[in-house]
Amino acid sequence: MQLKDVLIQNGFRFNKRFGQNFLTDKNLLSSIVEKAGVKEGDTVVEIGCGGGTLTAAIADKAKRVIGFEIDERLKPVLSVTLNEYKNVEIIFKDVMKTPTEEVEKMIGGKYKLVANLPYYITTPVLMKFIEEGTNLESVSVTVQEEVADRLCAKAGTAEYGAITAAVDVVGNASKIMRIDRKLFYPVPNVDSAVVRIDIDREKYKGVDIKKYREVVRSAFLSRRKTLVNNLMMSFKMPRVQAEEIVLSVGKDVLVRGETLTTEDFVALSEKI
């Protein structure tokens, strides 16, 4: 039975509050799972199971799938679409209100995160797992294409921002696929893309991540202001000191935060 028929049969109505846009093309879903690097022995966490089409595609490949879904009205739908899968567990819970430590306790080991994320929770979900997930191996998410471009941006470009630097210090992001808006049901207003982030906690071994994040936030506090001005404001330091720090990492005192690479931010956080 087609997903649309199952939804109609169960009287399901889309809720804009949850940003529900489902993918139904089986070949596309299989391709997402393949490019996400899901293997036979993997445990995969999915955030926002929707109608269960991506869940099923993951379950075809992975050893175990743990899905988190906030909308309990999807229970009867998922009981139909995932009926044949014994390796799937759906938890009807708001993952954003569940401590990451508790989520990882449920999982019990290494895992990959694969999801078609509602646009409104993309950044919070990504940062929750990337910053707090100790057993996370990779993240592959379908997001608004504009967000995908930000996640993979290079320093000095218009797309580059705090989230780019926050992800790059612990992982390697790449855009692995574009998805036309017409392939979603219902059709959203924008195109999407799949981003894969391979986690590498040793990428900048020894860096104080907490301090690094503070420096990144500071640098992008106001894009129009110089890095010196943003540092002065964030760290309550005199101009002379802020200028000395910026010069000590080989940058001009008029440089703006958006031109700094991850390596620059690491060096800056060590100086501060």
Ligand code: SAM
Second form
Amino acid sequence: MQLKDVLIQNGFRFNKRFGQNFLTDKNLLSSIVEKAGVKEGDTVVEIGCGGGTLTAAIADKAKRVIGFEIDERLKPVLSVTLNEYKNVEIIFKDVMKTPTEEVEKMIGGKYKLVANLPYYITTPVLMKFIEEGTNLESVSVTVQEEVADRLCAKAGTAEYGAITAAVDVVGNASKIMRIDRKLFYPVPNVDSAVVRIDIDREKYKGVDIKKYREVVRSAFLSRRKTLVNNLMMSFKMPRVQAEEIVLSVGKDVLVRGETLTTEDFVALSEKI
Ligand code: SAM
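Next up, the form predicted together with S-adenosylmethionine (SAM), please; the one we just looked at was the form predicted alone.
After this comes the whole thing, all chains and molecules, with the earlier chain placed first.
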């Protein structure tokens, strides 16, 4: 049975608040799973199972799928669409209210994260797992194209921001696919793209991540201000000290935060 029919049969009504735009094209879904690098022995965490179409595509490939879904009204729908899958476990909970440690305990080993994320929790979900996921191998998320461009941006471009630098210090992001808005049901106002982030915690091994994040946050505090001014403001330091720090990492005192690369932020965080 088609997902649309199952939804109708169960009298399901889409809830905009939860960002419910579902994908139904089987070829597209299996292509997402393939490009996400999901392999036979993998355990995959999916956030927001919706009608279970992506869940099924992941379960066709992976050993085990643990899915989170906030909307309990999808229970009867998922029990039909995922009926034949023995390797799927759905947890009807808000993923943001579930400690990452708890998720990892349940899995007991390495895992990949795959999700078609609602806009309103894209950044929180990404940051939660990237910051706290000690056994996380990769993240492949379908997000609004504009967010995808931000995640994969190069320093100095308009798309480059705090989230780019926050991800880049522990992983490598790339846009693996574009998805036309017409492929979603119901059709949203924007196109989407899939971003894959391969986690590499050795990339900047030894960096004080907490300090790094503070520096990044500070650098993007106000885009119109120089890095020196932003550092003065967030670290409550005198101009002369902020200038000294900026000069010590080989940058001009008039430089703006958004032109700094991950390496520059790492160097800065070591000086502060
Ligand atoms: N994976 C499905 C697909 O690709 O067709 C559905 C994707 S839909 C964009 C996002 C799903 O996330 C919705 O089913 C929504 O109810 C669910 N969701 C929204 N907020 C959530 C949260 N905080 N925790 C878990 N699931 C959530």
